[in-house]
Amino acid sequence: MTDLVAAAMAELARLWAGQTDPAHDLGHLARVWAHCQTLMAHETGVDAEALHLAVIFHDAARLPKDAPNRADAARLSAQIAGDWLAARGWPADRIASVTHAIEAHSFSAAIAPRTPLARILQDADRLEALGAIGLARMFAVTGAMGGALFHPEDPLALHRPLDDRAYGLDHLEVKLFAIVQTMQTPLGRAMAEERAEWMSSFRTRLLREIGGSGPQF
């Protein structure tokens, strides 16, 4: 780890002091790196330590998932990112380099990646969706908006709209099976659709357990 590197950290830590998110934690931010290094490998002109520090900065504004301005959030993190870097004397094309892969992550900002670092870090944070620890942090932020896993008389939503505030399994549907389409590199690709495919095994199993349906009184 760079001095610089452990700097980004340690403002990171600061930024995030008293607040609490199961999906975006120092965990979440260790597995994307991962998933960076296994995807920068396979790519050429990859500056890494800007790739790095867009991963750190990636979620510096965490904003909850049901905040009004929640789309906002990319854009607020790249900002934090732009000023910081520029504070420790950064030229301004490896910034813009940054805060493009920070802004072009989000799903819900639909901005289209347009370089090599920025497509690398949009693909690595979208792997932290899928597979089980997509499951893990779909049911545990469906969890902390006061949502249910399921809805008990039609989880699959045959005969209702789909509503993923109100029952996390509907995530699937609504999202997160969508996001094998959105991979930029072919590695990332392929990872995805090999979650994805796990985690429609999953949500079969869980029909099974449930015989269809959840518990009848």
Given for the second form:
There are 2 protein chains.
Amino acid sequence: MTDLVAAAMAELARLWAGQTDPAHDLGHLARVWAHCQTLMAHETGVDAEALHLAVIFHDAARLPKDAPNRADAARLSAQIAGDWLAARGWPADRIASVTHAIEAHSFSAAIAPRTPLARILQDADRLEALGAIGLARMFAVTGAMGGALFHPEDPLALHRPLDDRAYGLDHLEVKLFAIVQTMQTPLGRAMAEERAEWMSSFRTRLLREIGGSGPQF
Amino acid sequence: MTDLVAAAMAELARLWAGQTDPAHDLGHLARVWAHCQTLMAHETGVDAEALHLAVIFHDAARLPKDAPNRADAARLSAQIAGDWLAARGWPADRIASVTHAIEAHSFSAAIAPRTPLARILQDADRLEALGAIGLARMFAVTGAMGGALFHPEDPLALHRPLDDRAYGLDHLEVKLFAIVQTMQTPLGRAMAEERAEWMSSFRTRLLREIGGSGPQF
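The block above covers the form predicted on its own; next, return the form predicted together with another copy of the chain.
Expanding to the full complex; the earlier chain stays at the top.
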């Protein structure tokens, strides 16, 4: 860890002080960085320090899931990173590679990642939404937002519109299963496919436990 | 469904109006009743209507997980059920079978179930804490209480005390795995064992995803 990375971590701890978000905490950052290191080993010419800094700042601006300006979180995070690095005299081209990666990692921003660094950050972050960790985060967010785990009579939404604000399980169809198609690197995509398949097997098991289409009272 | 059961459901809807609890909602009641019907088929002499009423009222008094009088929730729920049934002229012995079952279903009350009805309600309710549904409820409660999913450096609590208020995953060791030993009916116990084994496999997978003992940043 370079001095700059250590200073960035301290800055992030300051920014996040007093906040709680079970899906975006220091553990999330650690795992995203671990994924980045795995994915980076299969790519060439990636600025590892810039990638590490992009990881640290990618969720710097934490807005609630239901905030009206939620889609701005990545742009605001990129701005925080860019300002902080500029104040430390970092070269403009390296700053731009960090801010582009942060802006492009977001779903709602809908910005295509143009660089290996941005592709790796996006894949690494999205892997966290899948698999056992993705499931834990999904239901924790459900609980934090006061939603139900699933629709009691129609958990698969066969006869109703999907609504992942109201029903945690709907988030699989609304967002998570579609992540596989957005993966940017071959290894990231293979990992995402395996994790999505596991989530599907979880859902099958859950449906069996709760009685198929859900028991009627 | 008898008229009395329908009236009890209406009473519960009135009691729960305006409250949100992802782990104790109408879907939970429906699944507990479905389990009761499965378990009842292997027992004799169970008063099915009394059991149905016990299911409806077993969480009537909903206290937050962190409420100081949380341990009183089952006693308060039993009192609500008893008063409501007495006002409808139900016989005292049937009321007593309902209130005993509700009081004894609770962990924190530590009252041994003395009747088949009480044993079935306790088993049916505890099955909900295990398996895929148990996992979804566990992480939803974590999110609702503002906890972290797991300890980022020591998720298995090898070098720290367990703390399921702070770390959702700790709830497996603090409470959920031990449920198997408390099961009262042979079928309930077999179902609990299978569900606990699945939860253990979930934890193994989660640990693999997050890097064994947890990645360091």
